[in-house]
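Only one chain is given next, in structure tokens, and it is the form predicted on its own.
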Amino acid sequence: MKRIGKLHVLTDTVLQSRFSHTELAKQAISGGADTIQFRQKNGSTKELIEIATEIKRICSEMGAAFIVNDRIDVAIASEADGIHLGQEDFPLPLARKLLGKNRIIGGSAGTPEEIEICLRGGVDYIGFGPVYATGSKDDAGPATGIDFLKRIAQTTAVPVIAIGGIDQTNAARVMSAGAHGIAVISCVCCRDNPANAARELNDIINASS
């Protein structure tokens, strides 16, 4: 049975610079991430792979889920446990043709029509959002709010993974709404401690569960 984690980290190199990938996968572990999402925007192919595999060992190892975001050749390549994908990436139903049944696929939605596309094309999880304003994301949409995340979670037949703006003031509400989970990326990646801010992360969540 897939398990779709509740604290998803996104590993991040632009936001911030003192951390790698690796090392961001580590300490968010140690602090109680159980999905690492690895999505990195420019570097050639081979990079990535080598990166993405090193991720996926470092997962292995620690007991967490491995999510590429977006290349699904990378996903592959790494033997990830699953892919993350957005509205203009690769096809959902394509990709689970080439995974296979049992690797995780997770689709970006903003609305109720996109969550309908991800469902059709047979996601296991929906990331919906942003939920508050961020500045992580370039092409986020506006944010949609906390009252119609809990419409979406209440109404949405397969696990809902808040993202967008969320951090340790406002997660227990993102919870208490009826997320499934968080997806978070600068408010573990940019702090001094990484994995003391996905350990408060993982306290606010187990707190609402």
The other form holds:
Protein chains: 2
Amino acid sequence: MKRIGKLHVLTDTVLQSRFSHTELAKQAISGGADTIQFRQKNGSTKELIEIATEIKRICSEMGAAFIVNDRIDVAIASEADGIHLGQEDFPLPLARKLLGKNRIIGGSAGTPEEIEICLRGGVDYIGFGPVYATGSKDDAGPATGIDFLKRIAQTTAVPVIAIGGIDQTNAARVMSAGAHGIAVISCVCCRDNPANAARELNDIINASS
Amino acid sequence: MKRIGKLHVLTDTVLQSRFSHTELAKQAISGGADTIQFRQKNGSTKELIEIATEIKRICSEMGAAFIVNDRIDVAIASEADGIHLGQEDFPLPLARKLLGKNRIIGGSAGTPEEIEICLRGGVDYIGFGPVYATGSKDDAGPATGIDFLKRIAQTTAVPVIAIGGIDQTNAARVMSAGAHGIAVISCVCCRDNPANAARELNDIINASS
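Having seen the form predicted on its own, please provide the structure of the form predicted in complex with another copy of the chain.
Whole complex next, starting from this chain.
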């Protein structure tokens, strides 16, 4: 059965360089992350597959889901548990055809129109945002704010994972708004102790349910 | 039946900007190119698929094969006739599994070891080179020269397409060395009249067989 995680950590080696993708994955999962997402725009396909395969191994061992961002070729080759596709990525219906029913497909949305596209494309969850302003993604749209998130969470037929500027200071508010979970980058990856940072978020998520 | 073309033109919009990928494809095919290869490292996956789909349409209409470089996701989504994979790209055996027997898979090689990897991976043809020094590919290895090409062409079980620094001045020599065909970039794309440039190459290829 597909279970959509509540604490998604996108491992990032651009905003910080102290930790590798695999080190971040280990720390994040040990702190309570149940989903690791791998997003990297540079490097050869072979290199991306090698990193993804290593993260997948760690996720399997530690019991977390492994999701690849954008690159369905890398997801297939690394036997990822799923893929996360933005509006400018691979087409959702074809992704479902290639991955089958049992793998997770998430879609990014920041507007009701984009949510509609995701739902028609058969996503298992929606990454909605940016809820707050973020410096972690160059091409992120305008911040949606909490009220918009609340409306979306109430009316969307699949789990809504909030993303964008979420950290330990506002995660409780985001969960109270009805998000199924949160996806974070810098507030885990850029901290001195990513495991502790994930643990703080995990505690907030657990307290909110 | 899979037929491996003799004049492969890689449409390029980095070395020149006067022509789009589709304009280059049209001109090259009208001049006699039987295979168009799409190689682009920048842009969103959606954008790459859109361009590839448009080139594929032109190739189908004009009777040329359409091959995508590196990105098997883009090849699948655009229903390309095949994929060309470098040593740092997607793994060949998995590519065959995804594309099936009827689509073309080419592999890049510059050494006997890399040829062996390609053959074990089940390629339909090998892109061998760079035969001459080239400015069209940053990470190209050292030039192999004509004698090495001759030896490889004689001993390799699949068609050998020569690539790297090949143009109207040396194509006859390359074909005489036993190459099944040639793959070119700048000597078509960077010419004022790509159709004429392709026609010159096509005449050389036809004269050599």
